[in-house]
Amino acid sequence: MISKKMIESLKGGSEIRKMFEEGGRLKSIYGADNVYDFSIGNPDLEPPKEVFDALKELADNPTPGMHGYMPNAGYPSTRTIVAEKRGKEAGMEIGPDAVCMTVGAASAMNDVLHSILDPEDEVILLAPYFMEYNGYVANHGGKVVIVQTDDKFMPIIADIEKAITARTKAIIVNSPNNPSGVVYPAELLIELNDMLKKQDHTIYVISDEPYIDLAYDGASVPCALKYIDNLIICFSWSKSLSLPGERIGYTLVSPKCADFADLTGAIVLSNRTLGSVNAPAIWQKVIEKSIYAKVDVANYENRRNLLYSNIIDAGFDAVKPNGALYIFMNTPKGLDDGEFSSICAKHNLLLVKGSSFARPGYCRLAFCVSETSIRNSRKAFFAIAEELGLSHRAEL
């Protein structure tokens, strides 16, 4: 039989994987085009011109062992150039020492927590928040605290503060953020850094950040790395590079950082007894020779503009998305986003509750998908809003 932890995670299973699933039988049902499947964070587009070129490159010029082992830690080249490149935009100077190639930014999260935490040791959470981090906090014994973020989804300082206890080890940000699309600005990174330094024990920040080369309206995203001394970064290229399936991503330990030297050390040994080993052999030279590329963030910016669109013209309410993949709608009064969600779906339009990412009352809907399918859309977002006797903005 298997473990009550795994019978109780099964029961709850994922919002974003049940929707995915859903959208497979509707368009097998009413055709691609006519269902407009919004549920999950897969990005679309093809990587950029230089990641097909490193890998055409590196197939026609083998060279002895390439797809051997290497160090724990990942190739000392690609950590050299991770260094370099993080090291430039902080400001400050990084060896590769500080840097773990890990596969994606899930096994760099889940190095990172079986590193620092002991049993019962609590981790803050910013609501909303990638409903996973709860998965990753429980697979090492940890304990999760959810502090909200106002109505703007910017976290408060203070109700952190509130929140840390004698066993708080640790802080997730993502900025970027995946659900609500916000961008931390750096009064903000101050401010919290700020009031970290002022407790009676190490807290880390840990940065998720495979969004922050994804932010739109000519913007930038601040470097967490500049502004908080106790940060170790988990980063992955599925968005940047559109690498999703590749896995390949890592952790970055600041200098700044208390334990420099036993922390690194741990999120490598975690690296290989978790069972990575080490990152893909051939993505790893392959990020090497495009570490500077970047997809088409442009269209990305497009698809935006038309779904937001979509949901204000038609009589819905969202906070407009600085970055990522992500609108983050308001549920119309009076329904929860469980009744609202199911009302979606009968006119084949799929999102995720935002209750998924621990803050009811919205949905979540990701618009990496194609052009068309967001277009389309529009006649299904004015339809949900005719039922529920909302006033539209603009014409259909």
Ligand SMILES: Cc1ncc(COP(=O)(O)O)c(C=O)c1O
Second form
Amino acid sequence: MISKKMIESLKGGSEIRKMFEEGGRLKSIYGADNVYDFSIGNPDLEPPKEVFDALKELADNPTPGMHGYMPNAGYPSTRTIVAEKRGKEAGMEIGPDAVCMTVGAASAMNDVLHSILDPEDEVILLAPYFMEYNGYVANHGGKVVIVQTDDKFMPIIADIEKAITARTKAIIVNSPNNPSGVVYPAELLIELNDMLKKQDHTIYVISDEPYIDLAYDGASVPCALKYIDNLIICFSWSKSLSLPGERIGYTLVSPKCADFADLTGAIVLSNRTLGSVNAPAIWQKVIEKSIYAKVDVANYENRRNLLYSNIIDAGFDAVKPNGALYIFMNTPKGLDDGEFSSICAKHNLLLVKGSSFARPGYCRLAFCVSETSIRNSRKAFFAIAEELGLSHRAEL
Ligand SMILES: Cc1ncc(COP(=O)(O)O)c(C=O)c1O
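The form predicted alone done, now the form predicted together with the named molecule:
After this comes the whole thing, all chains and molecules, with the earlier chain placed first.
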């Protein structure tokens, strides 16, 4: 029999997965072009040319042992290149010992939480947040403490401070954010660091950065390494290089971090004992050769613009996202997010309820879907607005 804990977890199911299945059902009835499925954040751009060139070069020039076991932290050469890149961006000296190559950001987060949490230790999450964090924290015996952000989804430092207890071990920060797409300004990171420095015990900031290269309108994402002392980065190339299926990422512990040597050692041990053992060998080598490449960010920006215009022109409200792959729109007219998503589904428009991100009253739309689908969805947004009695702000 499976564990009681898993029986409980299985009951919850996944809202996104349910929407994904509903999308498949609707597409089989109405045809793919007539269903507007904004439920899944699956990066749909192809990886850049540098990635394919590197793969080909590796396949054409095999070296003995290239598929063998390696140090659990990954190839020293890959870790050196990662450390150099992040060090240059932050204007600080970072050595390869700060880096552990991981099986994506999900594995990076699990390695970090496993390394720092004792049973019942608390981890602060800033809502709305990526719902998988609940599972990651629970995996390692921790307790989630939710702190809401303001109406522009910016963290309120005083509210975070109020949530801190003697058991607070870490706070997870995710900018650009899934699901809101907002980017936290440098001043906010400085304010967070100042507040944390005043506390009587170390509280780590875990910066979950899979969207750091997806920023729009010329914005660049402030470098958390510069502003936060007790910082642990969890990164993946799932979005930056469109490689989510390949599972490649890293943890990077700031040289300014308390217990640097213990922490980096614990993360490597966690990587081994949690079962990844090491990140995929080929992909570490590909990254060495293509670390400065990026997907076509302008393509995502164009689709963000189109979807955002549909929402606003039809008469709905949303904070315009500066990054990531999502728009987190307000549910209109006091409707709860369940009622609103059901109305949208009647118009073949699928989105994910804000309650799934611990922020009711909103719904998330992923814009990594075809431009045709976004363009075709405009009439559905207008029809839903009409059904709800909203005034349009522009012509259809
Ligand atoms: C905020 C956030 N963190 C972590 C992850 C996990 O990333 P990866 O696929 O690299 O494990 C995702 C994936 O969508 C995400 O949105």
